[in-house]
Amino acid sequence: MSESKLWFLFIVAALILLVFLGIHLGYMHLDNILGVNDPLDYNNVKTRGQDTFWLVSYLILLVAALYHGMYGLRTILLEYFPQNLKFINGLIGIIGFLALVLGSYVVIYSYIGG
């Protein structure tokens, strides 16, 4: 994939982060305005984790955050080590994939009632 397409996806991920992180932070910190009783209470966290809207929201947020962060880290590493493009791409890909699997597992496990 070309660098311009990767950069475009980086910007799209930032926009997705802006929307979904805004929803998440609004829900967590505007609890008095939205009428949510203690969003950090265990029962509220468990109920939210089993809601399909939050499942999809957290998965989208996870993918967007990982792509945005991993692309940014890749860019920084390539500025310092431009001769190691393949190694850095492989390392970033492996770390991103493992983080995606772990993060998805947590979100899905919470959804199915874990």
Given for the second form:
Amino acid sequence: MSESKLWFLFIVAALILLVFLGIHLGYMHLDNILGVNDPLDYNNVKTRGQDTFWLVSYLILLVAALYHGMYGLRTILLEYFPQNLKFINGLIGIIGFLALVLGSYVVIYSYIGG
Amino acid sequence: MKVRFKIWRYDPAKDVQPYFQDYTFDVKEGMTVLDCLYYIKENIDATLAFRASCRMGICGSCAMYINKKPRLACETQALSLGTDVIEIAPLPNYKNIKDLVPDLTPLFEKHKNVKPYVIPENEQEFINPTGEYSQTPAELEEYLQFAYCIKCGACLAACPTVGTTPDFPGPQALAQAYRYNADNRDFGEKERKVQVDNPKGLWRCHMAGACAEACPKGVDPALAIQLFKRSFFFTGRKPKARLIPLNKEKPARGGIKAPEPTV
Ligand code: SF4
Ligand code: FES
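Can I get the form predicted together with the partner chain as well, since the one above is the form predicted alone?
In what comes next, the whole complex appears, and the chain from above leads the way.
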């Protein structure tokens, strides 16, 4: 993929983060204002995990955060090691993929009642 | 006022390492840093090497690192620096040829790579122009500030990305690529985009903004780079310049003469 497209996705991911991270942070930290019943309570966490809205939101948040973060990390690494493009791309791809698998596993596992 | 100049000296033919040499003398009001360098060369040490030409901020030759900032020596009043110690070194991020002279070859090469000239729609028109392209004042405004670049290279000296990635085209070339893309007489946008859309190109800029701070001509290369990035995705319709054929007819005797064509 061309660099311009990678960068464009990075900006799109930032916009998605703005919305979904906003929902996440609002829900977690403005619980008193929004009238949410203790968002960190075990039963509430479990109920949220089994809700389709939260499943989809968490997956979108996961993908957007991972892409945005991994792109940023790649930029930093490229600045330190500009000659190692292939290695850095590979490293970022592998770390990103493993984190995606692990993150989706947690979200999906709690959705199906784990 | 007595000022101590700490000047970077390096002669690759005999020095293993660069070093700073001190020169102290009375600086009079109105003397620029370049005047001071000429004073040293003419009265104290004729071996000092530096580059300058126009002495009026036009040619871009005298950019150097003055008190840790890239500036034009001819546009910097020595006393306005507000200190009695002035340190002068060659521009960073370039190879040092001798004393205060940097090797600006990469600057010019990078500039050349982005095709910094108007590329007309029809190649024949490029070789044998048959007329002039129209341009309104509003269309001129689209790129005018970027056209003030004098290729002094100060922006590359300030750019942290050039410091770590020598192949990065740098603010000067990127601003010039945008300058021509934004010109309504130009049709070379695609060719320039291909030149910079790579892992070491445009997208390595992370908006430190140091180039805009450093530019002595008020060009804002950081802005040009952001506009350039935006143009990859939001291509507003660029108005096309009309080709106005040259008027070969002679004006009637005594009639008002049209201005001479410029091509
Ligand atoms: S953009 Fe400014 S600092 Fe950079 S080369 Fe042009 S005039 Fe010099
Ligand atoms: S000598 Fe020409 S810009 Fe300074």
